[in-house]
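First, one chain by itself in C-alpha cells, the form predicted alone.
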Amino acid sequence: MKTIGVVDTTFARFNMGRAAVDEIQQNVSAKIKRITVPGVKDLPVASKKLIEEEGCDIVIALGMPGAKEQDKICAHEASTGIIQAQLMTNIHIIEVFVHEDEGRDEKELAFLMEMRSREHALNVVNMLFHPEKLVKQAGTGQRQGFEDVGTLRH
C-alpha cells in the first residue's frame, strides 16, 4: 500500500493538514501519516524525515507564512529547504503555501487555505496513482484555490 506524508504547521490560522487528509481520502485508499511543525522553516526536515523514517512515497507540506517581509523571506528559506529534501530523497513533496495576505478578508483566505489543500492533495494523489490525469490537464492553466485560467488561444 502506498503511503502518502501529510506535515502542516501550527503557524497557519486554518488546519490545512486535515483537509489534505480528507481529500486524500474520499479519492484513494492510502496509509497517511501526518506530523505537525511549528511553522514553514520546520517543513523541509519534517518531509524528509516523512519520506527516510516513514518510507513515504509522497509528502505533501502545508504552510501559511505571514504578511510581512521577514515572513516572506522565511517562506522562501522554506521553500529552497523542501526543493533540497526532494533532490536529496528523490520524491516529490508538494509545497502547499498560501500567505496571510492572499485574501482580501478572513473568510476568502480561509476559503482559500482549505480549496488550495484539497487541490494539491488531488494533485498528490494523481502524481502516486494516477499521473495520466496530469497530463491531461497539461497547459490548462490550473489554479489551485482561485478559479482556473484556461488555455491560451493563439
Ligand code: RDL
The other form holds:
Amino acid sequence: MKTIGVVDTTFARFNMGRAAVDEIQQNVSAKIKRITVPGVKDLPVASKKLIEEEGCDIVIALGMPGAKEQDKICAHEASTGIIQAQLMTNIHIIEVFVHEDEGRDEKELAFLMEMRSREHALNVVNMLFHPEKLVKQAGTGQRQGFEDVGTLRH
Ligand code: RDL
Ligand code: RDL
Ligand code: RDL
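Having displayed the form predicted alone, please output the structure of the form predicted together with 6,7-dioxo-5H-8-ribitylaminolumazine (RDL).
Expanding to the full complex; the earlier chain stays at the top.
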C-alpha cells in the first residue's frame, strides 16, 4: 500500500491537515502519516523525515505565511527548503501555502485554506495513482482555491 505524508503547522489559522486527510480518504485507500510542526520553516525537514524514516511515497506540506514582510521572507525560505528536500529525496512534496492576505476577510480566508488544501490533496492522489489525469489537465489554467482561469486556446 502507498503511504502519503501530511504535514501542517500550528501557525496556520485553519486546520489544513485535517482537510487534506479528509480529501485523501474520500478518494483513495492509502496509508496516511500525519504530523504537525510549529511553522512553515519546519516543513522541509518534517517532510524529509516522512520520506526517509516513514517511507512516504509523496508528501503534502501545508502552511499559512502571515501578512507581514518578515512572514513573506520566511515563506520564501520555507519554499526553498521544501524544494531542496524534494531534490535530496527525489520525492514530490506538494507545497500548499495560503497567504494570510489572500482572503478579503476571515470568511474568505477560511474558504480558501480549506479549498486549496483539498484541491492540492486531490493533485497528490492523482500524481500518485492517476498521473494520466494531470496530463489531461495540461494547459487548462488550473488554480487551487479560487476559480480556475482557463486555457487560452482550445
Ligand atoms: O522553527 C521555528 C520557527 O522559526 C518556524 O516555525 C517559523 O516557520 C515560524 N514563522 C515565523 O517565524 C515567521 O516570522 C512562521 C511565519 N512567520 C509565518 O508567516 N508562517 C509560519 N511560520 O507558518
Ligand atoms: O507544490 C504545489 C504548488 O505549490 C506548486 O505547484 C506551485 O508551483 C504552484 N504555484 C504557486 O503556488 C504560485 O503562487 C504556481 C505559481 N504561483 C505560478 O505563477 N505558476 C505556476 N505555479 O506554474
Ligand atoms: O492569481 C491569483 C492567485 O492564483 C495567485 O495570487 C497565486 O500566487 C496564489 N497562490 C499562492 O500564493 C500560493 O502560495 C496559489 C498557490 N500557492 C497555489 O498552490 N495554487 C494557486 N494559487 O492557485
